Amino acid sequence: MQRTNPVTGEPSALGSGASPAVPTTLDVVRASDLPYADFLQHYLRANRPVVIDNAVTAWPALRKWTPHYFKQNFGQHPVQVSYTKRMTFADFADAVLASSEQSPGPYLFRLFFHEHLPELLPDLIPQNVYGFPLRHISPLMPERWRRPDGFLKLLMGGPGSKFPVMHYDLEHAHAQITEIYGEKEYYLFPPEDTPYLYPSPVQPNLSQIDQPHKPDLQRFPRVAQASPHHTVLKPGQMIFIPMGWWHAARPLSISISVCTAILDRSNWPGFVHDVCDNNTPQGRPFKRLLKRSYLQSAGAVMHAMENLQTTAPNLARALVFPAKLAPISAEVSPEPSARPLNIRIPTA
């Protein structure tokens, strides 16, 4: 008897005599039931994914953003639709509208608001408190990673399109993605599933599995031992993807969403390791040592400032500088989308 995938309803590939594991449905928690401190404790610092319902309700983007809106207002603006291809927003919007499973259109994932379209920032106020970038805001961060907006960027595509490959984010980043328009399906796999996900021998954070929603078990038999997690994100919802979690997304309809990165004590050691060992040219050990020493010292200072704000909030407010050096929530930090930032995205 032929088996079917319980999520997609499509036949499972059984060349290896196995079938993909039944995906675990991600927790969905209402924002009204999830104080920010609980989010930090039970999800972010537990490295546990979650979907938060009604994470944003007041964003003008929820009422305005469609492919037609972008075509009408930013039609001649050039957008990067892959690492090598650019096109006008009008042509991209037309391709999104025409996208289908049989003829997929491009997927936008390289548009950073502050650098490329700051005109859209007022549509994302007030900020999503669960996407607060934390240590990215600190003035102690080196310039390359000092991003009060959390590298806020736009994601857009139509049915059949997808992010180029299943992956986990580099630099041990936590990610949050908020859906604005349409629906998008996500598959996540925990870090311990890495041996079953066929990492690329060239770039280990990329998987060779091109369709995690219906993996080819003849090509990738070990994926049957993995433990997929699944959800479909709807407008106003956000998904939190912890560091090291493999993930892939595909629009089920025309989909528009925004993404930010989060950096705090939970992923700081991995961040330091990655940026010192992977981003520093080999053969320059002294430079690597200096960078590591600075980041470790900066992390210790931020940790102390964070603890002071948590354990002695009145003293921290009186001193002022703890929140300046290491803000712990959106309540103590200026709204990063309220104005364009004088920043550039490193693209090398």
Ligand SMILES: O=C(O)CCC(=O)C(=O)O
Second form
Amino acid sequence: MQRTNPVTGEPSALGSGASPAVPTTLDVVRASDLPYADFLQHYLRANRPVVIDNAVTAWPALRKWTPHYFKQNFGQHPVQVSYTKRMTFADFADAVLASSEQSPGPYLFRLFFHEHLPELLPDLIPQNVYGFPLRHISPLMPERWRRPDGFLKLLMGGPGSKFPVMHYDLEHAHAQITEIYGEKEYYLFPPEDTPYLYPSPVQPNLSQIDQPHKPDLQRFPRVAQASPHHTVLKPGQMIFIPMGWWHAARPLSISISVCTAILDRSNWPGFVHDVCDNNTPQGRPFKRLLKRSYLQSAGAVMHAMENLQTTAPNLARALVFPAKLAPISAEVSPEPSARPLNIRIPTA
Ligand SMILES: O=C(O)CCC(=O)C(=O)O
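Same protein, different form: I have the form predicted on its own, so give me the form predicted together with this ligand.
Once more the chain from above appears, this time first in line as the rest of the complex follows.
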């Protein structure tokens, strides 16, 4: 008898005698049952993915954003679709509307709001409290990573399209993606599955498996030993993707969502290692040492400020500066979305 993938219902890859493991369905937790402190403890700091239902309910974007809305209101605006592709929003929206499994259209993943379309920011207020970017906000962060919006960007595509490649995020970033319109499917794999996921020899955070929802087991037999996790994200839901977790995303219908990065004590050591050791050209050891020393000291100060706010909140409030140097939640931090940041996002 032919085996089928229990999620997609499609035939499993043939010929290897193995089939992909049955995906684990990701936990879905209602926002009303998940105080922010619990999210930090049970998911963010436990490096465990989760889907939060009703993470945002009041965003005007939930009522307004469709491909037609963007076409009518921003049609002539150029959009950076991918690293190499730019087109008008009208052409992009038409391509999304025409996208199908047989003839996939483009998938937008490089449109940073503050840089390209700050006019849309008021539609994302109030901010998603679970997507609070934490240390990205701190004035102690070097400018390159000081992003009170957590690198807020727009993701959009139609059926048949997909985020180009299964990957894990660089710099040990945690990610959160909030669905606004339509449905998008995610496959996630934990960091310990890396040996089974065929990392690219050139860029090891990218997998060579092109269709994680129905992997070709003849080309990629080891994937049968991996532990897929699965969900379909719906409007108002957010997925939290912890650092190092491989993820692949594909719209099941026309899908519009937004994405941010989160940096805190849980991913700080990995972040410091990546930005000081992994990405720095050889031959500048002194500069690297200075950068590492600065980030380690800044991390220690932020840690102390964060601890003070949780262990002695009244004292921290009276002192004022702990929340300024290292705000621990959206409650103690100003809304970032209301004002353009006037920043350039590095393209490399
Ligand atoms: O398209 C998606 O939902 C995934 C986005 C993502 O993984 C990324 O921007 O790194």
